[in-house]
Each structure stands twice: as C-alpha cells, then as structure tokens.
There are 2 protein chains.
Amino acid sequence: MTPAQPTRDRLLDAAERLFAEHGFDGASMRTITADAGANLAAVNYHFGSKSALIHEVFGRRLAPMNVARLQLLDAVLEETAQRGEDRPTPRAVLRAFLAPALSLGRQEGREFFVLIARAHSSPHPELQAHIVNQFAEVAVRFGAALQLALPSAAREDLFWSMHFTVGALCHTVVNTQLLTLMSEGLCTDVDEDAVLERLVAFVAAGMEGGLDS
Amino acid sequence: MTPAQPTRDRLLDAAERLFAEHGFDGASMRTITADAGANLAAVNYHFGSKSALIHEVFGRRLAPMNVARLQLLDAVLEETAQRGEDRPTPRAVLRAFLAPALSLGRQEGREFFVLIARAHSSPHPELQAHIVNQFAEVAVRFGAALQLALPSAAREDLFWSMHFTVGALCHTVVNTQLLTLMSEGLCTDVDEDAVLERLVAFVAAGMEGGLDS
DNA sequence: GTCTATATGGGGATAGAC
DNA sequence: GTCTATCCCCATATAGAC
C-alpha cells in the first residue's frame, strides 16, 4: 500500500497534470493533492506556498531541457571541428535547439509544455522572470552558434529570428490539436520526428531566407 | 459628469484592459466594474456571466481584424488578375494575413492582442472553441490562396506553415518586451511596420524554402 | 510527516428597492 | 438601468493533535 514515490514527487506530478489541464489557476491545491493521494496540507508543508510549487513545477523540467539543449550544440560544434568545416549550418544549431523541446513534450513530461508556452504569455510576472533566467545561458550560447553559422547576419536580425523561432515551436507544442481540427485530420503530432524535421525546415529556411531581401 | 459612453461600452474597455492585465482569472467582476465606474451587478445586467463578459471581448475586436484580412486578400487577389498574373506571390497573401493583427496591436485594441495569444492556450475549452469559428473562414480563404500562390505544395505542408506562422505571430505580439529584454534593447517593436515586414519574409521563406528540403 | 479542523478572505451571482 | 445587501461557495493557509 506504501505508494512507491515520495509524497513530494507525488505532489510535482499531480500539479504539473493538473496545471496543464485547468490552468493554475483553475487546479486548486485541493484537487492537487487529493489527486496525489496527500493531504491538503501536505503543498504548504513541502513547499511553502502555491506559488512556490509552481516555480518547483518548472525548474524539475527546464533545467534538464537546456542542459539537453547544450549539450547537443556542443556536439553540433565539435563534429563540426572534426570534419574540418569551419562553421555549423543553421539547421543543425537549430535542430540543437529545438528536438530537446520537442522529446521533452514526447516523454515523461508531455503536459509540461503546455506549461511553458501558457507561462510565456502569463499575467503572473514570476512565471515569465523563472523563464528568462533559465534561458539566459541557452540564449546566449545559440546566439554566439548562430552568429558563426550566419556570418553575415546582424545581430539584431538573429535576435529576431530566434524570437519567430520560439513562437512557433511554442505553438506547435501547445496547439497541434488546433491544427488538427481545422486541417480535419490531415496533420497531426503522431510522428513527432516529422514535426522537428519540418519544424527545422521551416525556421531554418526563414532565417536565411529572411535575411535576403 | 454623464460618462461619455454607455456602460456596456466602458465594461467592455474595462475588463478588455485588466484581462491582459492579470489574466482572465485574476481580474475580478469587483476590479472590472469599479475600473468602468459602474456597479458590480452591471455585468450580470449587461452579459448575463463573467464568461458570457469574455466571450464579447473576444467577438467585438476579432470580426474586425477578420474582415479586415479578407479585405486585403480579396485587393491582393485582384490586383494580382490586373496584372495578367496567375497566381498571387506567397508575401502578398502572408501580409494580407499578417497585417491586419500587427496592426491591431498598434491601434485601440494593443492590450487586447494579449488575450488571444493567452486565449491560444488556455485551458478553458470555450476560448479555444471561440477562436477556432471566429477563423474558420480565414483559413479556408487563405488556404486556398496560398495553395494558389504555391501550386507545387502539398495540402498537409501549407497548413503546417500556416501553424508555423501563426505561432511567430502570436509571439510576436505578445512577447517583444522579452525579446526587448534578451536582446538587451536592441530588438524593439517601436516601427511596427519594420516588424511586420521582418515577419513577413521570415515566414514567407520559411514556407517556400521549407517545402523543398 | 501526516492528519483534522478551522481561520480568513475573495470569488460570482442574485433579489429586490429605487 | 442602476444600486445595496446578501447568499453561497471555494480558495489558500495555518494551528495543533497524532
């Protein structure tokens, strides 16, 4: 009968569930810990307060995401090297950036990212500050990578790429089901390699498309 | 002292404001009818629910910007005939759909654009459900323009650059403060027009250069 | 660590006078 | 159409026994 998880653990995953089905707002602690077989107190003794669980929520997740993300780039980078190249192309820093995202949503933590994108156009200042300061590092890493991969774009350009970039893998993440009603079934996220590799395609063309004309 | 505009109107204003304020969660009918000077029954009096107040906050500004698209597309159309050509460019037909919601942004409704990037990804089913008739027909117009623009591409691939697109678009609008803040001031939406034409050719290369690789 | 019971506050909605 | 007063429910958080 002992459950095999601690109550803690067991309180993460109810709460990244039910967020991601009812908002946080709309997941109350009494659902949360009912759903986690806890006590309704067990939140405020584990964590602190609502909020804090929230911030728990995604910092168990993002954190691993980017190291994922890092990695990969430094393995784009050093293949690279070894072939003798003296740069990446966009699309394999970009495939870096983005298949870490698009697994996460495929195993374990699937609901999470829902979570990401909702927090991105969150009213709560917190949630968007947890954000930028996990990105930071990953920003400034995939900037330099794409500087080298596009030698001729402006900074600035490349700051704007990267942002269309995250709204549509945002978008894709959350709102595949959308596509799927409105394409009646033609498209959908099953494949999940197929999506990268369009996902890729698309922003990668953008980026040196883009910067053309 | 008579308000300049009816109530239901100043409701309206109000709730539009402190929804992309706080969330349609943390803005209270009590903060609503206060900010619109009105009592706190008058919601109830004038939609019937809080969520019925939703519901026409959404229907008063995307029927316009809706319109307003099919507008454009219906001059590009044209125009693209009087010339003799066969078929419309993919930026034309992409700015047609672009232009009307960026601009939106910089007119009355620049707080509203918020609510429909949050209201992508919320977990009530009835903003999504509400978002999904309101574009109906702008899918399928542009739809078939598109596929007109771009004869060669598959069904499937122009509706997965159409999601692509309109996920860079929503991250646009709601999240250029971030990008403001990554890019440390570099990257701003002050010319909106810049911005639009930055989007424009992200995705129209996007969508041309993602189909062929 | 886990439970019960409760404190405290805020929410949406409505009845009925004006 | 507008106001007051109020009903009723559910939220988070905590105190204190076990």
Given for the second form:
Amino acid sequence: MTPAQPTRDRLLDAAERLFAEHGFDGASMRTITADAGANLAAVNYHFGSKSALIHEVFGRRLAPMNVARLQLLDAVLEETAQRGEDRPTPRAVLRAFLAPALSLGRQEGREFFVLIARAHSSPHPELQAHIVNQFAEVAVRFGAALQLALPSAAREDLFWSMHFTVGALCHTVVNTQLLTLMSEGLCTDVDEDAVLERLVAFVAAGMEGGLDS
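Switch from the form predicted together with the DNA, shown above, to the form predicted on its own and output its structure.
All you get below is the one chain by itself.
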C-alpha cells in the first residue's frame, strides 16, 4: 500500500490483512486506520461502521469472482447447447466454479482465503449471513448446472459435494506451501492451470463416482 492510493483502498487493504492476521474482533479500528495512514473519521466517511467495512472487504473480492464464475458457467452451457448435447460435463461446470477462485488466490495471495476461513468460523451470524448472500446466485446456478450434469444425484448429495469442493479449494490456496514442503519440492503451485486441472479432476471424480452411480 502506498500513500498515493485512495484512502478508501488503503483502508480496505489494511483491514483485509489485519482481519486475516488477528480476526474481526482482534483488529481494532485504530490499528486499521494507523496501518492505512488514515483516521477514524475516514472510516465513518467511507463506510459508516466497522461492520460495513468488513462487508466491503468481502464484497470487493467476492463480487467480481462470482461474476466471472457465472460468465464461465454461461459459456459452458452455451457450448453444450451448440454441440447439441443435453447436459454439460461435471468437470466443465466445476472448472467454471473453481478457476476464478484460484485466480483470485494467485492475484491477491492467501490472506483473503484465510479471511474466508475466519468468516466461516465466526461467531457473528450477520457476517456469515453476508457471506451466504454473496454466494446466493452462484449456489443456485451451479447447483442447477450440477444437477443437469448429474441427473441421478440427490440434491442433498450435491450440496455436500459442493461443501467439500469449497473446502478443497480453500485448502489448496492456503496450504500449498505445506504441500511443497511435504513433497520436498515435487509439488508446487507455479503452474496455475495444472493446479486447476488437478483440483477439477479430484472433485469431479468424487462426484462422478459417488453421486451418479
């Protein structure tokens, strides 16, 4: 972060980093404003409250990511129709879901996904509700697409599978350094496309083998 950045962006960057490091209750507004080179009045001016600041920290990353997901899903469904096929492959649907998230992890680093993990375990129901709202359309659209791809799968099983998929995604982004250490350098995340295809293959195999049998 640099002084040349707009104050609003500096506050968001500082909040994202400090919330990831210390949690939502552990990072005070004074700490955030000091890190951003701003003052408390700037938070009130740009966001109105700490709660609104937290929501905007998530919204600025999640909204573009989810737009990209839906655009990719639209492309998958359009290509499926153009081929004269009745349903997309699970791998194509999953690739549309996972690719934008892996790109976000590569561009912004692991901090934001640490923040996502903190939000999922947060005791604050309004924060969890905000996260759910961010994913509402994505959940509906991808749930329908997966049901189309795996017509004999129970809806309950699809929800569990997507839950596991999100867990695998977050773990992949956050803990690749551990994987590299454990594999003694054999496994790295240098090739983003290769990581994507490995992740798609893994979660698709679980769905194809366990849900549509």
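Think of the rigid core as the biggest set of C-alphas that the two forms share within 1.5 Å after superposition. Residue numbers count along the first chain shown, from 1. Here the structure is a predicted model, which means the values were calculated and not measured.
S.K.: After the core is overlaid between the two forms, has the C-alpha of residue 41 moved by 2 angstroms or more?
M.R.: Passes the 2 Å threshold, so yes.
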